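One chain follows as C-alpha cells, the form predicted alone.
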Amino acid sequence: MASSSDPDKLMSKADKLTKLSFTRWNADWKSATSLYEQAAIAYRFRKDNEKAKDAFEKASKGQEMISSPWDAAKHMESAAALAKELGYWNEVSDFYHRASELYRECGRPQPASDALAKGASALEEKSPEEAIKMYDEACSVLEEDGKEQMAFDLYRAAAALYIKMEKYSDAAAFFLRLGSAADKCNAINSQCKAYLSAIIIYLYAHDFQQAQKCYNDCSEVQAFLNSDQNRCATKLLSAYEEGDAEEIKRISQSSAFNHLDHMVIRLARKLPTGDLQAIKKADDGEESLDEDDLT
C-alpha cells in the first residue's frame, strides 16, 4: 500500500490504476480517485501548490468518471484556487468554468454561479475583460433559474469593474440590468437606486442625452416615478439644463445619494464634468425649435 506521507507514490499508484495494459483491462477510477485526493491534501499541506493543483485536477476527473459531479466540482474549485495562488490566470478561468459546468450537471445553479463569481473576482486585476465575461455568465445562470435576487451583488461587482475600466456605458447597462432584475423580485428600493445610479454614470461620462433618455425610460416604471430617487434625478437633470454647476454640486452632496453604491457616490461627488454650457445651449436650441413648430 502507498505511504500516505509520500504523495508522489500515491500519485504514481493512482496513475497506474487509470492506465490500461495487458494485465489491466479496466481502469479502477474509484481507487485512483481516493489516492489522488490523499495526494492533493498532502501536497497542499506541504505547500507544494503546483503538485497539489495537478492532484486536485486528477481527483476531479476521477470523481467525474465515477459519476459524482458534485465532488468533481469541489475538487476543480480547489485546483482553481491553487492556480490563482500560482498566478496561472488562464487555468483560473478554465477551472472555475469547469466547476460551474459540473455544478449545473447536478442541477445546482447557485454554486454554479458562485464558482464563476469566484473566478471573476480572482481575475479582476490581471484579466478584467475575462472577469466581466464571468460576472455576466454568473448573472445569467441565476437569471435562467429565476433567482435574480441572488445576483444583485454580481451586477454591482460587474458595474464597479466597468467603472474602474472607464467603460461607463457598460457600467450603466449593468445597473439597468440590476433594475430590471429587482423589478421581477419586487425589490423596489434596489430598483430605484439602480436607475438613479445609471443616470449618474451617464452624467459623469458627460452623456447628457443618454442620461435624459435613461431618466425618461425609467420614469415609465411607476415605482421609480414615485420614488425619492426620481426626485433627485429630476433636480439633477434640471440643474444640468440650467447650466448651474453650484446647484449640481449641492444636489450631488446631498444625503439622498448616501445609500447608493460607494463607487457611484464617488462619481456623483465629482459632478459636474465636461462643458455645462454646451448642454444648456443644446437645450435652449431645442426649446426655440419647439416654439417654431407651434407657429
Contents of the next structure:
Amino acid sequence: MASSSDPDKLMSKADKLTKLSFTRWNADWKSATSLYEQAAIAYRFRKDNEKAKDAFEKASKGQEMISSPWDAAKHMESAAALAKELGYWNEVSDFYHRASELYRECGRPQPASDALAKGASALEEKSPEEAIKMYDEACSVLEEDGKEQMAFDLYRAAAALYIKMEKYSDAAAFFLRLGSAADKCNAINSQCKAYLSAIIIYLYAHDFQQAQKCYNDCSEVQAFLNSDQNRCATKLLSAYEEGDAEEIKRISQSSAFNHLDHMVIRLARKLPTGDLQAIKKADDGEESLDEDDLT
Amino acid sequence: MTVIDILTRVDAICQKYDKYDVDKLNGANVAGDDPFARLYASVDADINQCVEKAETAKQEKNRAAVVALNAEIRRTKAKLLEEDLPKLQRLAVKKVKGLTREEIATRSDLVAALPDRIQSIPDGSSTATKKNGIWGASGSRTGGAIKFDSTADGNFDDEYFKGTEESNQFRGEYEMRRMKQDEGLDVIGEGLETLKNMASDMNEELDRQVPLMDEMDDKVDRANADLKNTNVRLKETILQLRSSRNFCIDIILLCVILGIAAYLYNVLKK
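Okay, that was the form predicted alone. Show me the form predicted together with the partner chain next.
So here's everything in the complex, that chain up top.
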C-alpha cells in the first residue's frame, strides 16, 4: 500500500482505525500497525525525529496488540534511538526498559540485555546513576540465563563508569563479579586480570586492608594462584608493605599491567597514592599483634 | 741388570766422586755463606727457565699448551717480582763480610736491572691482543663461553691471572654485550607477553562463540528440514494441479463455454 507517501495522512488513517467509536467496536490493529510502520519510516527518512518517534511508539503498541512482541521490541528500540537523538533522556530509559521486557517475553534474554546495554551507554553522560542501574540489570539478565560470557564487556563498562564516578569499592565489586563469571566459563585470563584490577582499585582508594583481604580471597582460587597476575599482585603488595614508592612505580610500569582495562591502567600509573607511611604503620601494628598472639 | 740397579749404581758413583766436581764446588763456594748470592743465583735460574719456556711457547702449536706455559711464566714472574725482588733489594744493601764497597754497589745495580729483565720475559699477553681482537669481533658469546663461564665472574686469583689492559678491555666488552643481550631479551619477553595476552583473549572469544555456532547450526538444520518438507509438498500440489485429468476437464469446460458463447453470438446476430 504505497498509495499515499504522505506520512501524516498515514498516521491519521491509522489513528482512525484504532480509535474506538460508535461505529467501530474492534480496533483493526493489523492494518493500523502496518500504516504506523510506514509512516514511521517515512518520517525517519524526512528526519522528522519527533514524529518518527511517536510513530514508532504507536507501531510498537500495535505489534503488541497483535501479539508479536519481537517486532514490538524492535520498534521500541528504534523509538528509543530517536529519543536519544532528541535528548529525551527519561524517555530513552523507559523505551529501552520496555524493549528489554518485550525481548524477555519472547524468551530471548540476549537481545534484552543488549537493549539495556545500549540504553546504558546512551545515558552514560547524562545520568550515570541510571546507566549503572541498566548495566546491572543487563548483567543480571545474562547471569540468570547462564550466558555470562557475553557479560564480560558489560561488567567492564560498568566498572569503568564507577571509576569515573569515583566509586571505587563498587568498581572493585564489579570486577570481582567479572572474576566469578569468568570462573564459571573457565576464562582464566580474564579472571586473573579482573582480580588484579580489583586489587589495584582498592590500593588506589587507599584501602590497603581491603586490598589485602581481596588478595587473600583471590589466592584461594587455584587458577589465580598460578598466574602471572598473581605474581604481580604479590610484588605490588609487598612493595606496599615496605612502603617503597620507587618499587611500586617500577612494578606499575611492568608489562602485566598493560593488558588490563584502560581506566585501570590509568589508576595503576598513578599509584602509589596517599601516605605510604600510614599504611606501613597500620600494617606494622597488626603484625606486632600477631606476633604476641600465640593462639 | 734392571734400570733401577743402574740408577742406584750411578747415584752411588756420583756421590763418591762429588768432591771432584769442580763446577759444583765452585758454585757451592760462591753461594755458600752469602744469602744474597744464593738468592740471586736462584732468581737468575728462574729467569732463564722462564725465557726457555717462552721460547717453547712460541714454537708450540697446541693452544692449550701455550696457554698453560704462559700461565706458568706469569706465575713465576709474579712470584719473582713480589717476593724475591724485595728480598734481594734488602740483602743487597746489607753489609757482608769480605765484600768491597764496589761489590755492594754492583749488587744494587744488578738488583735494579732485574725487574726489567723479569718484565721483558714474553708471557703471551702481547701476542694475545691480536687473537683477542679476532675473538672479540666474532662475538663475545664464544669467547665468553669458553673463557669466563666456568669460573665465577671476577674471582680470579691474582697469582693465576694478572689483569692486563687488553684483557680488562675484553671483559668490559663482554659485560656490555651481555647487557645488550639482556635488553634485547627483555624486549622479546614483552612482545611475547603481548602475544600471550592476545592469544588468550582470542581463545576466550572463540569459546564464547562456540555455543552460538551450535545454536545457529541447530536452527539452520531445522529451517533446512522445513524447506525440504515444503518443497516436497509444493511439488505434489503442482503435480496434482497439472495432472492430465484436470487438464482434460479444463479443455472440455473451455470448449463448452466457447460453444455457449458462439450460440449466444449467433442468436444475438439474428
